[in-house]
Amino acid sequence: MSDPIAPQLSIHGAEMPALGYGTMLFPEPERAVELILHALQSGYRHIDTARKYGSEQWVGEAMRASGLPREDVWVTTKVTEENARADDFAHSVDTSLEALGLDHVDLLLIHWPQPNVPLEETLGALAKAKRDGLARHIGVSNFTIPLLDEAMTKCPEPLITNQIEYHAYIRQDRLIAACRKYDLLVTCHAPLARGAMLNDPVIVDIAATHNKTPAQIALRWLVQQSNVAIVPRALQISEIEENIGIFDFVLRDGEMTSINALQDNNLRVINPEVRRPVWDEA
């Protein structure tokens, strides 16, 4: 069993991994189990699940197949806005806890906003659930700046992350900008753009310079800024391995630069018509 290899991320009492692996979207269900488990052995100690992936029972398993302890994993789940009533939201919560096979999670976050409940409504439903114990701490997902003022104010219990779309070819730095201002994470969720930019010459020079991957060089580039973890998602175990293969070098200030330009090709992967927001302008 591997020692976990990524750094924590302190904020608000809470020490997050600053890599997670994502469970959204197994095209092969039945090696889903086989996958995560695979992560936890690896090195992995933050599982990044959701009500809407259908994974929750699957980290469950692989967790308890593990061996670990249940403190040495940070499971981190969603609930979807077609939940976003406060009864509504409270059973979803339930239900993953059942199916995760857990009596707590360690970070649950509204998944998407719900432009047709009050934030209110939802938010003091999200804060209940911290205060009940069936989560340790709380955050959002997809919020933009306004969405986010919003929360800031009205949430009576400490958020700790903004989980949003950031990649090397999507440049959020207002929005990034705010979550520092609120003392936030920020979790990268297509932190490789679904492999947009892994054959961008910048970037495939680069990883020829420090004998990695290209998409060991967009990860990197984004742990190493200030309070920055991502949650990629990977299909087979040579993908678990290269993903988490990015703690042992780093960056140069100007390569750093580089990836930071890139952010002009501005290409959201992540923006469904029936749940999707007003974003940010650049």
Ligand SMILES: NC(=O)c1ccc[n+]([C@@H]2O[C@H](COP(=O)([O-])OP(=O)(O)OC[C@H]3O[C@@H](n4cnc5c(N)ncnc54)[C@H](OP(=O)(O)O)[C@@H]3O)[C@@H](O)[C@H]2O)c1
Given for the second form:
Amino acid sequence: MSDPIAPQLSIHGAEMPALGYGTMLFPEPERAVELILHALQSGYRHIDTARKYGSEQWVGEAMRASGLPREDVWVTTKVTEENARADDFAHSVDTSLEALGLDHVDLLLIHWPQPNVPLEETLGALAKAKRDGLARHIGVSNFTIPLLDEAMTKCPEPLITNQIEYHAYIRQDRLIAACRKYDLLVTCHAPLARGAMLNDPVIVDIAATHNKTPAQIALRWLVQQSNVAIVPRALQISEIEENIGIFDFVLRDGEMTSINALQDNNLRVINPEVRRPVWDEA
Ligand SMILES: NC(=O)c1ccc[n+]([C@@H]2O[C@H](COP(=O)([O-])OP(=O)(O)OC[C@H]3O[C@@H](n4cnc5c(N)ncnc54)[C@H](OP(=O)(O)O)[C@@H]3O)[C@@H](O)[C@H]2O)c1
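Structure of the form predicted in complex with the named molecule, given the form predicted alone:
Up next: the whole complex, starting with the chain shown before.
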């Protein structure tokens, strides 16, 4: 078992590891526990799951198999927009905890905004889960600037993060500035844009300079930004190990700037028609 490797990001009393292992979509479900366990054994101490992913049970199994003390592993789960009504929300949280085999999670997120339910009601249910001890911290995901503005005035408990799509191929400057204004961590989902930037010559060249892989450069560019966490998914053991090897080198200012320019690709890979809000302009 490796020691934890990622630094922790501190906000509102939370200490969230800057690197988590994403658990959406396991094409071979029979390997899920082995892969999550391998992440824990490699030094990951943060697992990102969701009711919608169907992976909570495997996360719980892997945590138990790891033998790690509960308090050493940060677990995030999420409630889908289909369960935005208060009663449905509470039921979803109970079901998540049962699947995980835990009595609380470290972070509970509203997975997607739900325009047909007053945000105040969903935020109330989120805050109640925290007050009832079912979640140590709470946050939102896929919230735009207007939604954040509303959430920050209406949520009865402090939010600690907005989990959003952010990687080297999408510009999110305005949304990230709003997160900073509200003292929220930015947690990046799809931090590799599902691999879209891995053959980019700018990233490939920088990788060669540092003797790192393109994926490590793309992930390093994210975690080198202030209060930014990442939750890449990897289905190969070698990739799981590669993605944690990003804390032993630093990108130079010029390299950060070169990668910044790639954001003009404005590629959004997570954009489900049924769930997406009106995204912020770049
Ligand atoms: N809140 C939300 O709405 C939301 C939405 C999407 C995702 N998420 C979270 O974010 C996590 C990650 O997102 P994602 O899976 O969509 O995208 P991602 O992490 O950007 O990309 C995953 C893809 O990158 C490849 N990859 C990973 N490490 C690599 C490496 N070192 N070298 C080369 N290729 C590598 C993987 O290939 P292999 O498949 O071959 O391993 C996989 O296909 C999810 O698992 C989930 O936990 C949240």
